[in-house]
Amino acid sequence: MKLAIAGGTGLTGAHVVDVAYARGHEVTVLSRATGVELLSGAGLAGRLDGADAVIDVSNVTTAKPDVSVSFFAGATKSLLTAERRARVSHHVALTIVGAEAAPDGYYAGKLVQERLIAGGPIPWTVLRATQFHEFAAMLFHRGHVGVHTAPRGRVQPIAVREVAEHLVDLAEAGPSGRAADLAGPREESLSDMIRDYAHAIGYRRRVPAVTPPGAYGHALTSGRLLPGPGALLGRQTYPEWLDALPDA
């Protein structure tokens, strides 16, 4: 197959990049270091041409819903348009377990890209994801230096490498519309993945545990977030994470 992948430089992309090559897969990889800006659209005319399925993993770092819908809208709007016209058949993109639970920060622009392929011209499965392990470790590293706290919540983690896998899989089947939730192994406390990542890495001063505030806090803290009962679950759990950790 040919895939493309968007988002393929980020922490997902570059795994989903990786199994497809290791498949035997053609793939085109859409980022702005291969001269493509997803949110205009600039660069990909032309680089879909021959694509079997686009796998979307672009992504934006933001707690504001404006920011956030403006750029899953933007992007995905850029992709369909341009899939349509080179004849795509599959669409695929990976959002978030329990999005509509917090939909008022980041989570309100993957609600609406979810919408906008729903509703859009090409064939599509929607997977949604839990929280990576790595999660805990962007939590730890967004403190100003020297204050870091650990916020509580009940998340159940999973390996962006089975994301990645799975995300894969679900490309070679063909369109799927919305894919079974995929949720790591075992539900953890977000507080103790932090201060065991801080350890992990050598940190030894106190983390204290504070709760996030808002809808996103609440959705955390009360379990909106976690998978139900008919997610797939994976392999490999925070705490074997953390061991094959290059710093551990």
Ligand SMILES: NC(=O)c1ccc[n+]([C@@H]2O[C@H](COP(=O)([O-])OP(=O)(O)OC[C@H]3O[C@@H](n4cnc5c(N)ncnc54)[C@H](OP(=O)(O)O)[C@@H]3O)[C@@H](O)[C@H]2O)c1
Second form
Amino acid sequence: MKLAIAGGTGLTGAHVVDVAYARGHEVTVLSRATGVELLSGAGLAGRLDGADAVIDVSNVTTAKPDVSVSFFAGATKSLLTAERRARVSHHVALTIVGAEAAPDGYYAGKLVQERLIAGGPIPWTVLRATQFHEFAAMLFHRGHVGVHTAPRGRVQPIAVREVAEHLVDLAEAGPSGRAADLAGPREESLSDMIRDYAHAIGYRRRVPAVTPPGAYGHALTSGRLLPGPGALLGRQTYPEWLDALPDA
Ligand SMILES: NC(=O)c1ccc[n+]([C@@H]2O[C@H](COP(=O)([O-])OP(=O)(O)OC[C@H]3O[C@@H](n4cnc5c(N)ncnc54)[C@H](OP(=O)(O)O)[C@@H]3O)[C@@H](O)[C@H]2O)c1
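Having seen the form predicted on its own, could you now give me the structure of the form predicted in complex with this ligand?
Full complex below, order starting with the chain above.
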């Protein structure tokens, strides 16, 4: 198959590209690093010719709802327009389990992305996944020495490699609408994950647990970001991921 990977230079995207190549697919990467600006659509012309599916794992890092909405709406509209012109017959996108539980921040953009895809012209598949194992590392590194904190939360983290494998499975299988959610093998305490990560990289100071504020904080602590009973479960646990860290 010929697959175009939007955001193929990012954390998830690099794994999707790797998995797709390993399975013998032809791959086109769409990102600013490869000359594509998804918000304006600049650089997209001609890049989707002959593609069987587009896998969108592009992203913006923000907690602001307006920034998130304008990124995911803009990128999704650009991709769907270019896909229609190029007669691409499958749009695959990655969103997040429990996105509706905190629609006043980053998740606002993910909800708009899902709505645009479901109401758009291209047959689609949307996969919602839980937080990646890297989420704990990202939260730890948001602080700086002496002021690292560990937000409390109930999460069921998954290996990003397994998310990438599943996205390629879904692209190969053809449009299926909203796919079953994908989650890690077991629930973890987010604050313990962050402390264990800090310990694994040699950080020896105290990392106090804090209660995260706002709707997102409530969604995290109340378990609303956990998968439902119909979710598919991945294999790698968080401790296994920590053990495999290069600097652990
Ligand atoms: N992290 C999690 O725990 C988690 C959990 C579930 C779902 N997800 C979803 O997974 C997806 C991927 O997240 P990620 O953390 O892997 O992303 P990421 O590492 O932040 O990568 C973002 C990608 O988007 C590209 N990009 C950003 N702005 C662009 C623009 N204006 N035009 C073209 N390309 C642009 C970047 O490439 P350039 O810089 O080269 O442009 C990069 O390839 C997101 O949709 C996120 O919601 C994440």
